[in-house]
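One chain follows as structure tokens, the form predicted alone.
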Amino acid sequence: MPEETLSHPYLLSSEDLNYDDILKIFKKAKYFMDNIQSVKKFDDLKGVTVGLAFFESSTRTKLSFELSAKRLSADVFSFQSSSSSLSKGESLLDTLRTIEAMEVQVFIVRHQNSGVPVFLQKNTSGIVINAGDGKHEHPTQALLDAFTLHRRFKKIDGLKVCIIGDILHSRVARSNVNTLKTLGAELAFCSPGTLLPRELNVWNVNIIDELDDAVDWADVVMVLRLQRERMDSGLIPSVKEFSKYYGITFKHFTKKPELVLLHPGPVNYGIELDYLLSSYPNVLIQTQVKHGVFIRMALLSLLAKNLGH
């Protein structure tokens, strides 16, 4: 396989990338951080046409995958479902036809439904990548997580890494779990039982039960926001007795000062974390913002290579 591609032209879900895949994201990552400065603009998607299509709000992944393709000379269209003729009862597959009507070659999804950008791939001969779909995964937030983990620690294999919160309804843990476990971490949960996936045993992971064992055993702890829309009513018995067994706050960061915080964002603070931890030096949570431009570029320089421009 050249060096320059991927074992895939797509990327649909966290299992398309293998541990050299993921280390070549990361080498052309640290490249475009490591000369932003000096060249401003790269020419990587240049006459590459590049399709936004956000069928649920967002604005980290939206505004990061907007700017990485800009970075890289695409031309960038964004598509609005809610004032297209998907609000008139135009099908998916329509849409995407219509879309490639208009020569995009490049397709960025985020999708309420799990499974929407599988299906568009199907469907299409462009390059379709997942910004989020549904319960299922997001695959470039694990990549940003791990590519700031590999660069603070300068190694992934062996670290201690604990998912804290709704990891039920997260497709940001599911994801991690995947990328995580292929460069060598060693994975826990920290969750009330009602928002753990029913069918432990498929992810091998390691529970915690009590925040203040996971904190002592763990070198990370990646806290995921409290998925509010997504949840079933009744799984916790409220917001607050949730934040006070399961939200950091900084008795924690006392109790073990060299503790590094991941959170994919936005965070509910006074749910899963103090404020005051927002500006702590080992709360990487603008980091992991700055870091996903980088990861964004690179993932879409990589896969532009599969059109032959």
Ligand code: CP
Second form
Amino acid sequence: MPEETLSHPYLLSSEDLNYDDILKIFKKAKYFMDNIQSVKKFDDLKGVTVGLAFFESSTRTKLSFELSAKRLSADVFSFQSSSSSLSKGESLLDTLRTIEAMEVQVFIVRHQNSGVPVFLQKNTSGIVINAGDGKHEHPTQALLDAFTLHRRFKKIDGLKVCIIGDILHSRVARSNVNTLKTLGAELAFCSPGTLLPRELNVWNVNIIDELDDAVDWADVVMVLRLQRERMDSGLIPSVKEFSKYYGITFKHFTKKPELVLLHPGPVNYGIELDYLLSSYPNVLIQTQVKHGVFIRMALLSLLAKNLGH
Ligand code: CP
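Rather than the form predicted alone that you just supplied, could I have the structure of the form predicted in complex with phosphoric acid mono(formamide)ester?
Below: every chain and molecule of the assembly, starting with the one above.
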């Protein structure tokens, strides 16, 4: 295998990436970050057509994939599911084949149903990248989160990361557990019992009941919003009560000023996080967004080697 490729020619799940893959992506992301001001536009994807197929809303992921592909000189187009022939009864598979006939080679897919990127990869010779599928996975979010921690702490091995909030409905939590464990982090969850995954033994992470104890334990807290669009029923007594017991405020940073906070966004300020913390130096939300572009450039560049680029 050439040195510059990854172990799989697609990215459907965080489990597709081993330790070496992740470090290759980090190295390439750093290269792009260090050189973007002088080079502006790279030609890694010149002649490659990238389709953004987002069947569910997105700001960060969609825009950063679009920008990343354009900075690598790809031809990029965006498929709008709401105004497509899906509404006339065309199937997902026929939609894929239609797009593929236009010689699209890379499909970046977000879908509300778990497993759609895997299904599409089985039916195309192109490259599928999972940009978030249902409650299943969001592997590029985990990569950019881990890259942010790697740059901040220099190494992730032994780092204590506590994921707080709605873990049950979170694809970000699932991908981060895999990626951060691969890099040697120690993981914990802090959440109401009703928002913890049922199969906790599979996840094999520590459980910390009280938020104050979680903050004491952790080097990093990764805060998640309540994903009410994925909840079937009321799993918490009230949003106000969730915020009281699981919301991060200045009090936590006063107690532990060195604490680092990540949040994948979008943030529901006033619920899981106090708005006054949005510009606090150890709250790295904007850094995560910035790193997302370089991580996605790195991923696209490395995967495009499989297309002969
Ligand atoms: N973090 C994340 O996936 O954000 P978007 O839904 O805005 O893409």
